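Only one chain is included here, represented as structure tokens and corresponding to the form predicted on its own.
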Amino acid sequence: MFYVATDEEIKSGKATDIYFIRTKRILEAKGFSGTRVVAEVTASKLPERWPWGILCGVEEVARLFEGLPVNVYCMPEGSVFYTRDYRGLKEPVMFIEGPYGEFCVYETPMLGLLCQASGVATKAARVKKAAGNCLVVSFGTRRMHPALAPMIDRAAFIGGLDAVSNVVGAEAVGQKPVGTMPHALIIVMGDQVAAWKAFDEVMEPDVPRVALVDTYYDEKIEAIMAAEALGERLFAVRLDTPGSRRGDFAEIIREVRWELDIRGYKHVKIFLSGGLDEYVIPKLKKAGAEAFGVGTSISNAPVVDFAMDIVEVEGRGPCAKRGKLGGKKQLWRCPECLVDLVMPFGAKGPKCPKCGGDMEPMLKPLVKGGRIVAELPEPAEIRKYVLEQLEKLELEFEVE
């Protein structure tokens, strides 16, 4: 009924590009199928000027590998990743090996898992990471093909995002779908305080009560009539203000956040959506926001451009076409602050160059000979590493 590829079609190859089917066909006429390469993957730039990445989509890649005669090395999925190493290298993720002429054609679905997945993540990490203690929400599913909606709210809450909206998704995080209320409930009632008050009827106590006012009236009045309406099982109100009828938003929330609090609704939290992303969230949680509900900037969050290219063949050792680096690597970690370097697979791991620390290998088994031989995380557990990591890395720009 819709448009998707099936699993059974990324599985056996199909979802690919004609010309890795083609070069399977050539390499198995021309007695080249079963030979051995290492391909790494990696990625040149990253968007939007990102100083790091977030790689997502690790265990869905080693879904599709499983059962090839492969072996696949890579980061753990939530690790941060930067495009080169603290001497200018280029960093590999991942690296394959195995007979090319048996995995050529999962190229373009495992470049799909990383790259969309990497880019949702990394985008909710920067958010996160604006938004500090403040609890944010993934919204943006709507915005995407509905297919795509757990993988898009796993790598937002992978990514720090403190919960989902969508019952798919949050059921693949394992988590409960969070939300407030559309217009679309007030409009069809016709009168604001009936829709918050029918609310607080229906819904279970364990629901938090949050009003959505911004439908008919200026912010700061529906925002009083809310807690008139509520008293103190109102848990927040909601601000989902166009941009066309904004103005300065900062001075709404302050004039929102100032009447309640003369009128004794303190408790209250203001919730904010709309078109909200890591630049603008730090002026309004300084302004007084403390939830924020954030969907397009992150589920349409532009894809991490990684590339998997062939660096050794048997037989003839490292090779690479130009602008790449031959040879099998491994990529070691100062797991104080973060610093990288890329060696020479088994070569003796090195001292941090920046602190003299000890690092770690970071490109670990994952599949071994068809078989997933690593363990795959809960999303809550690769979130708590994610987060972990957060607090040792900055924004290009700062956050007050």
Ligand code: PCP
Contents of the next structure:
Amino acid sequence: MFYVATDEEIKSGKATDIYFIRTKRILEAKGFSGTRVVAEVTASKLPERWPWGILCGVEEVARLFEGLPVNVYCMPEGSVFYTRDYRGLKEPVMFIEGPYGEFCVYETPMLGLLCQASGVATKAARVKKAAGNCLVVSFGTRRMHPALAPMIDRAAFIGGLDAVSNVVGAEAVGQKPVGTMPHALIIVMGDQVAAWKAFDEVMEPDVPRVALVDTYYDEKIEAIMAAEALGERLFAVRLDTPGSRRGDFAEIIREVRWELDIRGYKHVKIFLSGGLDEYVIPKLKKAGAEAFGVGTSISNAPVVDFAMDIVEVEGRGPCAKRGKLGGKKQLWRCPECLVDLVMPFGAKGPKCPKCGGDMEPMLKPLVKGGRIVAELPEPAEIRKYVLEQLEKLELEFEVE
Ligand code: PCP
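May I ask for the structure of the form predicted in complex with the ligand now, the form predicted on its own having been displayed?
Below, the chain from earlier opens the complete complex, with every other chain and molecule after it.
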């Protein structure tokens, strides 16, 4: 019914660029398809001015290569990565070794699995870094093809978001979906108070009472009406102010916060949505917002520009194209400084150039001879790993 590739089409290698199918045919016809190579994945640049990225999509890459006569080494899913190491050398996040003819058609889907999910996860990590301890919910699956909802919400959650609003997205990460109420509820019932009270009456007790307060009147007026209607039961008011009315959104938040507080409604939080990203959240948080629903900026995040390049061919050793470094490599990381050094694979681990401490190899076995050998952690565990790394990372701008 929908224009999405099936698991079978992806696993069979059909979801690929035609020139890989042609290359496979030519190599087979000329007796080269069994030639063993090492091919590595690097990102030549990151979108906007991102100083780092979060690697996501690794579990799906493992499943893609499962059953093929290849070995895959990769950074664990959720690892931070840079385009270049401490000395400026291009940094591999993964490499595949095996007969090129056996895996060449999988370059397109493998890159697709990493590029989009890593973009979403990185943007989510940046938003979470900007929001600090505030609740951030993924609201953006409505902007993308519904077949992608599980992937998008999984990447957003792994990147550090606290919850997701899409039902199948929440299933993909083993969490309960989190949401509020649409303007449609208020418009169909024709009365804000009736709609808020109906929500409170019908919804299960564990669903937080968040009243949308920007439908007909000024946010300040509706926020007071909602607090008076639901009292202690009101968890938060959501402001989703349209662009035509937004003006100084921070000023509106300060007013709503003030008017709620002087009336004894300090318990009512301010939940924002609509056009949010890492750049605007710090100022809105400072103005009094405590929870954010972030949609398009995360679900439609720029993709990370990963590429795969052959760097070694059996019998001929290192052989990379111009602009790439030849030979199989290991990436070493200082666990304290998150500083990286690229070294030839098998070389002795270096000391951290910043603190002199021991460094750890980051490219670990993911698939061996077509068998998945790495542990594939649950999304919540990967998210915890991302948040731990975020403690040591900064954005490229000062978060107020
Ligand atoms: C939107 C809806 C989305 C929010 C904004 C995400 O409001 O609540 O979840 O916006 P973003 O993609 O710009 O981050 P409406 O379009 O007014 O939808 P609704 O009335 O259903 O809340």
